[in-house]
Amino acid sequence: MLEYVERKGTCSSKWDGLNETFGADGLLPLWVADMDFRVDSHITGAITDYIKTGIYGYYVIPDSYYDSFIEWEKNEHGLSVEREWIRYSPGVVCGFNFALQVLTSPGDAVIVTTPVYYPFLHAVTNNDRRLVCSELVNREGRYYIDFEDFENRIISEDVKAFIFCSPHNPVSRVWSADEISHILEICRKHGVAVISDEIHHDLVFNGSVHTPTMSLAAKNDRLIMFTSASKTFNIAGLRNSFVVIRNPEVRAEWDRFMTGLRLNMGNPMGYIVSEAAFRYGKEWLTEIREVICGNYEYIKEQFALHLPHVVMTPLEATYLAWADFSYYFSPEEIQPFMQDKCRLAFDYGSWFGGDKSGSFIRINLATRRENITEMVNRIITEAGCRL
């Protein structure tokens, strides 16, 4: 049974870090992507057993850690991963920043498909690469890749790498095998390396099936895949992510770079909780998926009744709803309304790039229904007063 945790006052970034991002406290937080539910008891048990040893010295990563990930990828996603392909990163975000250093040079063009998780944008500019954006096509709330625009921009901007979000955050899209194959074909044709962020690959809904990018790639493709148990099982604070590199030349480049950083392994607790999650967390994951879907359907139903021109993107993946308020609010109005009038904290569409998302909000669904109900009621009430 899932257990909701009151996180305010626990040094939670989501609940206690509001002022730094929004310049205000006391908002109901539905922004940064972590959950408000206690982790599976097997995870707690595994980390408790380690703590009880009373010795926290240097650690040897057990084979069972790698085996748990390999088995999970095979059983859940049909992807066969070999042990020698696996490397460590403290997180997926820092991982794709590292990958840009490995696969590109300063001044190189890097393409993303917007709107997209905003650390993608920051990674390109912060590493002195040139940002190229190909905007996704929004058709009645569902998003599609504009392959013609994507390829034309690669050619005209001499793009060297593509950071691929699969499933896509924030538009909740699970890319089909055909779409991924087409992306890989274009990148291969023009010598573009692919950095594939698949951290949400376990959180898929409504019959959607995630296809790992690596399962469709050629053996010599310059491809690095990133994923983690962190989003799936709410353990992001323990800083443990998987880097999967099949191409031996790319793997050697990665190893040279990481050796220079002296960053080849992480905290013991990150390995311990990741293994426990993969081994025992399936039932917990089933429950959290039900909560996420239920919260999404409730929001969609209430907005349809009271704010019928809000367009909710279909929930295919992630625990993040993407809602279009452009009928009611301009890009300049959306944050003041949600923050100052409704006292709510969201990730706003303008953060994610692109030209057409300024009146969108991204809603964290991984919380108790009472918080979702309160959010919906505040928006409906304040919008009614305004409209």
Ligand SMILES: Cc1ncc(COP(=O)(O)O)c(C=O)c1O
Contents of the next structure:
Amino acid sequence: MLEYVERKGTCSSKWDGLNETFGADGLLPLWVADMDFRVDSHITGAITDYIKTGIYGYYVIPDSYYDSFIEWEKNEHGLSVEREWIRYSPGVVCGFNFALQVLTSPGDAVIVTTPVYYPFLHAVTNNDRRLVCSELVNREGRYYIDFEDFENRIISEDVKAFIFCSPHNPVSRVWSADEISHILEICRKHGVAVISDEIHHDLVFNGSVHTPTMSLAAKNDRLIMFTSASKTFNIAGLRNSFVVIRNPEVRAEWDRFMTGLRLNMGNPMGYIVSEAAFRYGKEWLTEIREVICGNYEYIKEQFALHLPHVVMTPLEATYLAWADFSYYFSPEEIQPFMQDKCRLAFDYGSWFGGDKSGSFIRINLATRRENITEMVNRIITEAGCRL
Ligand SMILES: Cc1ncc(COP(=O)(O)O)c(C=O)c1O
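What about the form predicted together with the named molecule, after the form predicted alone?
The next block holds the full complex; its first chain is the one shown before.
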């Protein structure tokens, strides 16, 4: 049984870090992708055992950690990963920042498909690469890649790398095997390296099936896959993620770069919780998936009744709902309405790049129903007063 935890006052960035991002406190937080539920008891058990040893010296990563990931990928996603392909990164975001440095040079063009998880955009510009955006096509709330535009931009901008979000945050899209194959084919044809962020791969819904990019790639494709147990099992604070590189040349380039940083080992607790999550977290994951789906359906139902022109993107993956309020609010109006009138904190569409999502919000669904009901009521009531 999932246990909701009151997180205010626990140094939670979601609850206690509002001021830094929104310039205000006391908002009901439905923004950053962090859950409000206690982790599976096997995870707390494993970390407690470690803490009780009273020794926190340098650590040797056990084989069982790698095995738990290899088994998870095989059983959950049908992906065969070999031990020697796996590397460590203290997070997926810093991982794809490293990958840009490994796979591209300053000034190189890097493509993303917008709207997309905004650290992709920042990674490109912060590393002095050139940002090229191919806008996803929104058809009644569901999003599609415009392959022609994607390829044309690769050619005209001489793109060297693509940062792929699969499943896609914020548009909740699980890309089909055909779509992924098409992307790989275009990238291969034009010598574009692929950085595939698959952190949301376990959180898929409504019959969708995640296809790992690597399962469709050729052996010599310049591909780096990133994933983690962190989003799936709510352990992101422990900074442990997996880098999978099958191409030996790319692996050697990665290793050379990481050796320069001396970043070959993380905090022991990150390894311990990731392994416990993969080995024992399945039941907890089933429960959290039900909560996420239930919250999504509730919001969709309520908006359909009271604000029928809100377009909710279908929930295929992630615990983040993507809602289009453009019928009701201009891009300039949405944040003042949600923040000042409703006292709510969301990730706003304009953060995610492209120019078509200014009136969207991204809603974090991984909280208790009372918070979701409160959020919906505030929006409906305030919107009712205003419209
Ligand atoms: C697509 C995507 N990648 C990466 C992350 C964060 O990864 P990390 O905390 O491991 O840096 C998130 C968090 O929401 C995400 O949505």
